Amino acid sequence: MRFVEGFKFTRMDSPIHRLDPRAKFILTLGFFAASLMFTNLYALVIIFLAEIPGILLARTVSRWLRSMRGGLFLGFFIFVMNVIFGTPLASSLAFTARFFAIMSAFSFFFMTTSADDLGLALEQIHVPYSISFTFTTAVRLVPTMAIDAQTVVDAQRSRGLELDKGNFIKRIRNYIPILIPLIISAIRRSVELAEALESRAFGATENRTAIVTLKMRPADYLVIFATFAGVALAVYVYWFVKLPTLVIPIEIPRFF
C-alpha cells in the first residue's frame, strides 16, 4: 500500500501547505501539461527534477519516496509493455519517466491539500456542489480503501493465505480472497454514505454558504505566474529548441 502513501494529506505548517489550493492545482496542471507535451527523456527528467524543490519545501520527502517505490511496479510494467510492442528503448524510458513525473506532480498536490480546502476551491470557482462533493469524497475514499485492503490482507495472511508464492496466474488467483471482501466493504460504505446524505437532506438547497472563504495571497499569485511562465518556456522549447536524443544501441547477434 506504499503507492497510496503519496496521496494522503497530512496537516503541516509549511510554505506549500499554506498556499491556496487553486494555486497548487494550477501548478500541478502545469507539470501535467509539460509532461504530456514532451517525449524526450532529458526534458521529462528535468520536469521530474523541477518538482523536487516543492516536495522539499513541503517536508513530505519520506512519504513521496514511499509512493515512488510503490509505483516502481507500474513503471516497470509500462517500460516492459512498450519494449514488447516494439517501442525503442529510449522512448520506453521516456514513457516511464513521464509516468513518474505525472505521478509525482499529483502526489505533491494531494499530500499538501486537504479534501476540505479542495472542495472550497472547487465551489469558489463555481463548480456545482454535487460534482465537487463527489470528487472530494473520492479523494477521501482512496486512503480509506487502502487501509481496508491492508486489514483484509493481514487477516487473510493470518489464515494461511500466501500471496507471494506460485506463478503469475497463481498469484492473481491468490488475490481473489482479497478483492471480494474489499468490494463488499466498498458497497456497504457507499450504502451508508447514501443513507447519511439522505438523512441530512443533501441537495435540498442550491444556495450553500461556507464558514471559510479562501483568499489568494501574493505567494499564490507568484506560483501561478511562475507556472504560466514555465509552461510558456516548455512550449517554446518544444517548438524551437532541438533537444538531444538518447540513442541506445542494440547489438543483434549474427548467427550466419
Second form
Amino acid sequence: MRFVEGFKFTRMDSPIHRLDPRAKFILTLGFFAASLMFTNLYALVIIFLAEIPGILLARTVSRWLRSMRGGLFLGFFIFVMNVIFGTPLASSLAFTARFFAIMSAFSFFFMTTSADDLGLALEQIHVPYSISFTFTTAVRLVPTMAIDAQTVVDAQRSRGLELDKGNFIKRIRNYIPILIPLIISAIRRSVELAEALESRAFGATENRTAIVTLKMRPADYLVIFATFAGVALAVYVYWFVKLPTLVIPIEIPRFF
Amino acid sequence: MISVENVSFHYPGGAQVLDEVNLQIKDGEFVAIMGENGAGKTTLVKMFNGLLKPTEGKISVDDVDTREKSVAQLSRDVGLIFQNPDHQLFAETVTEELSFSLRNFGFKEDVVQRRVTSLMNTLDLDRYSNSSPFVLSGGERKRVALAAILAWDPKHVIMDEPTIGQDYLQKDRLRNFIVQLLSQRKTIVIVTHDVEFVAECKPRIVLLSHGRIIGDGTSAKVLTDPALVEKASLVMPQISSLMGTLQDLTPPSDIIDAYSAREFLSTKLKHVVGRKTSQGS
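Now show the form predicted together with its partner chain, given that the preceding structure was the form predicted on its own.
Next comes the full complex, and the chain you just saw is listed first.
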C-alpha cells in the first residue's frame, strides 16, 4: 500500500507547494480535461510528460514514482480488459496511458496540497461547507484507509491467503477477502464519524467564519493562464491537427 | 521454539522500531509482551509469522529462519490473531469464515467440516454457524476471529491485544481458553496493555520500551518493580497496590492476583483471630 504515499501531502517548501490550491486544482483539472479529450497515444504520452516538470519542481519524484508503480496493476488490468473486449492494441495502450496521465495529475495535486488548504479553497469558491467538508474528509481518510488496507492484507496473509497465486481470474478473486473487510470498516467508520460530527453540532450555523483566507499571487495567475492556454492548445490540436496514429500489426483474437 | 537474535527493525524511511532485541520463547510457554504504545510489540510479533522481516538480526521459528519462508508457510505453525476482528472477517457465514484458512492450507473437505464444527462447539459459536459474522457483537466477532486462526491448529498462537473490547466475562472465558491451549502444549504469546488480565494469568512478561527489552521475567517479578512498570508506561496491578498499603501485615512483594491475596489475607486473619481468642481465654 506504499503507493498511497504518492497521494499523501507532505509539508515542504517548494514553488509548487507555495502555489494557491485553486491554481493547482485548475492545473490538475486542465490535465484531466486534456487527458479525456484525446484517444491518441502520442497526445496522451505528451500530456503525461508535460506533468513531469511540475513534479520535479515539487521535489516529489520518488513518491510519484511509487504511486506510478502502484498503479501498474490497474494499468495492466485496463489494458488487458480493453484487449479482451476487442479494442485495438494501440487504443488499449492509449487508454492505459490516459489512466497514468490522470493518476499522475491527481497524485501531483494531492502530494502538494494539504487537506486544510483544499477545504479553504473550496469554501472560498462558495462550495457549500457540507460538500467541501465531505471532500476534504475523504482526502484526509486516504492514508488511514491505506493503513487499514495493509492491516487487512496482513491479517488475510496470516490466514494462508496468497494474493499472487493462481491465474488472472483467481488473483482477482483473491482480493475479495481484502475488499469486504475494507468496505465494512469504511462504512462503520463513516457512521461513527457522522455521529461524532452531529454530537459536535456540525451544520448548526449557516455562516461559518475562517481564521485564514487564501490570496492569489502573480505566480498563481501565471499557472492559471498557462493552464487555459494549454487546454486551448489541446482543443486546437484535437480539432485542427491530424496527429500520427500508432499502428501495431498484431492481430488479437476476439474473445467476445 | 521462537528465537529472536539481535533483531533490529525500521520501516523504510522511518524511525527505528526495534533495537537489538534478543528473546527465546520455548514451546508450550505463555508469554505476555507488554510496553507503552509504539514500543514495538506488534512489530515484533508480526515478525514471528514473517509478515515483517528483520532489517538486522535473525528470527527463527522451530529452527526455520523466517526470511527463508513465505508468510503462508510460516503461518501454518504460527497463528497470528489480529487486534481488530473486522480486519479479517469477510465471509457470508461464520462456518465459511472458519473454513477459509483451512481451504487456503489445503485441508480436505471432511477435515474442514470436522474442525469447524468442533471449534464452534468449543468457542460457543455453534448457534451462529449460519449467521453473518457482521451481525455478531464485538465479543462474538473476536471469538470468530480467534476460532478462524485456531481452526488449522497452529503450534504457536500469537494474540494481539486479545482483551480489548471484551467484558469481564469474556476475559474470564479467554483466560480459561488460554489455559486449555497451554494444556495442549501450545505456545501462547499475547501482546497487551491489560495489567489486570496479565496479573490473573501470570505469564512470563517481556517488557518493551522504545524498541528495547527492559524487563523479562515472571509476572510477579516484573509487575511489582515500580521502576520497570513506570518506564513501560504501565501501572502496577490493583492487588499489588493494595498489598503495598498493608505494610503492617508485611505482605510478600510478589502478590499480584486476587487468589494469592485472598490466601495471604485469610492466613493473616486466622493468625490475628487466633491470637485474640487466646488472649480472651
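Being a predicted model, the structure only gives us computed values, none of them experimental. Residue numbers count along the first chain shown, from 1. We call the rigid core whatever largest set of C-alpha positions still superposes within 1.5 Å between the two forms.
Peer 1: Mind giving me the turn angle of the little rigid part against the big one between the two forms, whole degrees please?
Peer 2: The answer is a rotation of 19 degrees for the smaller part.
Peer 1: With both forms fitted on the core, how large is the C-alpha shift of Arg159 between the two forms in Å?
Peer 2: Core-aligned C-alpha shift comes out at 6.1 Å.
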